[in-house]
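Below sits a lone chain in structure tokens, taken as the form predicted alone.
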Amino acid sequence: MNLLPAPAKRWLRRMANLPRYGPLGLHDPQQFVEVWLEGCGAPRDVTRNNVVAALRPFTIGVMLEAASAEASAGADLRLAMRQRGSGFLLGVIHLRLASTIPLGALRFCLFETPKCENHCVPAATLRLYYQRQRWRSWQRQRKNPYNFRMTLSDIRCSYVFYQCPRPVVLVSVQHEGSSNMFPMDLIGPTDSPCFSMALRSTSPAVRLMQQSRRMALASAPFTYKDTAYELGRHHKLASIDWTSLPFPTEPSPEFGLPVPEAALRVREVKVEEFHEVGSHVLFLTSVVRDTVPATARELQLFHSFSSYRQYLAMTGRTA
């Protein structure tokens, strides 16, 4: 029997600071966290050049010059999350070079993540995080042994990765008689013309993206957060009924793909190549057209991990 009312449950969750991803409303690009690649020569600012390429194993992509990529092999590299301005170290993800994708004079380096450090919350709270995650992982495996699961180490590294707020977009794609729109946050720019996207290989949308080779990425307003989460169910669908969307759409300027009228920005991208990386398919795309409406003033939907949001609260900062 459930004896606690909903407000009491929410209060307990806030007090416990349970590990979870959650929404933030920010202007893009976010200005709160810097990401630095350290351990091979001078530290390099990769705030706009670090993306998730796969969740299992947890794999991070960084674009480097060929010489830097070669030097990173065997180096003791780490991705450091630092508070902008103060330089406070929020967290660290240790990196191990797994493979590279050659792109002319550049290499898209794929790093696996053997361990991490989280400095946003006290050690005792972290231990509670990890104990709870073990219990939840055991429960999920017991209920469905075939469900998608990350290792506990990879989950902890993802906690640190999301200390840096990550933007959420609604992706539109069409091919022949099939079409879809779904949210993604495993996306991002690189220090090159390539824009990276990673989608779980079991998603029916992967086939659409591979065959169509063009998509529209609409930056979602923060007011769309509930809608964006509802559209997450589209990841399991081969095609959707566009008339069922809870908001009006309009054609994107270049490809004519349906995008929300309220989109804060629309990137229309062309797939240059795609690769299987662990549990995901990594798409390397080029931006054909980038449209920002003159009237776009709203905050954009971002995802951030609760330990960083708690850090903001403890230090009196707001995002």
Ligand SMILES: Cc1cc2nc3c(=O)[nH]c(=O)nc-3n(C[C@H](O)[C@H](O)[C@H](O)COP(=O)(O)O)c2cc1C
Given for the second form:
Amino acid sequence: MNLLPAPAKRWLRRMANLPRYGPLGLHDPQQFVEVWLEGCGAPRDVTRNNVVAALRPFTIGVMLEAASAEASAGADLRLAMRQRGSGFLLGVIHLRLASTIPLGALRFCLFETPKCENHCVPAATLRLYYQRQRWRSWQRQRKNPYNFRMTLSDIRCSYVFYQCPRPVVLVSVQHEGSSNMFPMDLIGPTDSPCFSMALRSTSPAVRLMQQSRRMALASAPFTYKDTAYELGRHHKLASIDWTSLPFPTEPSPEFGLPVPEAALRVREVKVEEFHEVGSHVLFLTSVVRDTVPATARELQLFHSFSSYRQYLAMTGRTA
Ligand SMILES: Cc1cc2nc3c(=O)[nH]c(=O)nc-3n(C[C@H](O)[C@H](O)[C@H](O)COP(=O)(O)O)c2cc1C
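Would you mind generating the form predicted together with this ligand now that we have the form predicted alone?
Starting with the chain above, the whole complex follows.
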């Protein structure tokens, strides 16, 4: 039963200052959090080189040279999230090399995440939050025993991963009679021409991406927040009715795939290879054309962990 109106609930949540995921408006690339790979030689800035490859098990991909990949095999590797400027340590994800994908002289290293440390939320709040998470997970499992489920340890690692804001794109794809547009945030560049995308293997769009081998990724403006979440349901559809979209589209410059007119950037990518990684199919793509409209000045939609007040306080911004 809903006893409170939505604005009152929002206010209460803000006051409670619970750690949680949330949308954030930023310019891309974000400038607030740095991600460092530590524990094997000199620390390496991988802020633009760490992406999710699968959610179950939670798997993070980092592109390394072959020698560094080899050295990382037995090392006590960590991904450290640090506030830019102060260097304040927000969190740490411990890494265990699970496999590598050879790409010429490079290796796309896939790390599983045995444990993490979260320093951006007080320990007592975090304990409460974890308890609530356990309860919700148990409820969800009881309602639908076949539902997709991450382990609690992996969920905690994903909170730390999202301490670094991650951009959300709307992906357009079509093949023969089927087409779709859906939001993705398990995406990102690497220290190479390779741009990574991870899509749940049960998603019907996987087949469209494997067969057409090309997609358009439109960076969503922050004003598309509600729409982007709404389009999450497209992940389960084999094809969509384009006339039902609540915004106008235009053909992308290279492939002619429909993208939002309001897109802040359109990356048109070609699938180079794809791999099954746990729950997801990992697409390694190359950017064929990258278009940034001269008028694109708006804030972009990002996903981030922790409450806004904590996050904004940490980054020295005001709400
Ligand atoms: C903003 C947003 C970004 C998403 N990004 C991804 C993604 O990168 N990869 C993926 O497999 N699913 C992604 N999803 C899909 C969700 O994980 C989920 O499968 C989908 O929204 C259906 O939700 P439900 O299973 O709770 O009904 C995204 C969904 C939303 C709303």
